[in-house]
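In the block that follows, a single chain appears as structure tokens, in the form predicted on its own.
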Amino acid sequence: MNASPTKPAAGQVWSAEHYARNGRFVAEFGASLIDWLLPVVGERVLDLGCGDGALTEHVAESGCAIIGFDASQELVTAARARGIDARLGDGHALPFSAEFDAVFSNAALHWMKRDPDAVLRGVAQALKPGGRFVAEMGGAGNVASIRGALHEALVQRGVAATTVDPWYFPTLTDYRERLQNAGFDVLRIESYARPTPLPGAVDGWLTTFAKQFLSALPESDHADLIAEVREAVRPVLVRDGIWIADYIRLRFVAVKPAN
């Protein structure tokens, strides 16, 4: 989630409601990084999308002193409402100096699509010398069947797609490649399919992570729009009378020089 402090990225506004109900399966699904991560008793890390803060509360469990940071004003209230020291910013613009032994993120960096790069190095920026990255991400072809069906309505009503699409799908080639241009020793990292229950339809998927998409049309059309989405992807994600989305995730441990 990319944006300023007082404007959630790339258009996104986010409901922590929604994301509640339709997005518990990020932090649920994100668990597995922990052990990634392995954060110990002292440390002190920073959860870079900290999201409503339902994973950030797992982290902190091991004993470590975890910052939430986030672009959405919803999102960082319900990270507090956890007694998560949640702080809104732009994952753009780090504001931290050596200050973390870890940087944590999930599910987070592709929304950060102005400036990867710039993402990276205040990342690098923010850790201590010899300090650890770890994160996943959605990587080439994640939802590609929902973003294809999206992009394909828009262009069929006038809108160029690709002006708001917010997401950043990278390959494991690009990023690795990102990672050592930050300064980055990237000791593992991983791309793999991830297939994905949704809590019901897509339709509840789309009113919480395409917010983008919809708002290029005025309200009245967000209805038509998600039905046409909904029904051209029902045949590719639909098994047995479930929804499963077509995930790729992009995973990775890297480490900033000691020296």
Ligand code: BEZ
Given for the second form:
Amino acid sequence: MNASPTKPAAGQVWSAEHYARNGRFVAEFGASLIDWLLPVVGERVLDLGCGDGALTEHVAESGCAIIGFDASQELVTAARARGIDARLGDGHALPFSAEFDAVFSNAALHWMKRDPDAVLRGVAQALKPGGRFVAEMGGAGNVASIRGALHEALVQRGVAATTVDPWYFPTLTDYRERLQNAGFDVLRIESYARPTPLPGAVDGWLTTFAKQFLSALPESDHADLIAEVREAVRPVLVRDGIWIADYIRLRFVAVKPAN
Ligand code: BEZ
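Could you output the structure for the form predicted together with this ligand, given that the previous block was the form predicted on its own?
Let's see the whole complex now, leading with the same chain.
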């Protein structure tokens, strides 16, 4: 998980404990992305937005040498506790040059909203010629019901929700063009709905992943905001008593051309 969950611009504050409790599914669903990466023994791989390293650990089982990278000190510490060489830094300013056979990223790129093209330039720079970039992120329409309810609830309270919304969910066409502009050959790119069962009510998801929205209000108002969003999305997201979030994924394999 990369961008396990959550992962993002420099200095983002994540709770490893909330993440472990409410975001374990991020690494579980992300496991199928390893089949797109196909890491091999001896390769050097960068996990961009490694989060707490749960998925990074699985990639490492292939025998590749993997470096984690994340903007959250707390998640980097959690990844290091798993024995992963995890580095702290901003995905908009990757400090690597032609040293990786592959860059891998799961559920992280949508947190790097400030300048997606700078992120892609950094990935291209980090890869050796011929290296591959294999990633999954939220695509256009991702968690639309939850996002819409958050915006509505904040606007009702006089907050301009667009100014605090931390997510970048591009269309397939937009992101393919950005990859190409960064010099990549896009071998494969797909967008698909992935209804995602949550470990409990949406409350846990909100406290783990929607902190920027909550932080726009005094702490004394958080419970009220969460209750309002929960009741707004309940008719859309609860099926047979199970909360199922409306995830849309964007997945791709792109290659930095060999010299
Ligand atoms: C995602 O993985 O799509 C996601 C996770 C948390 C917040 C927003 C999106």
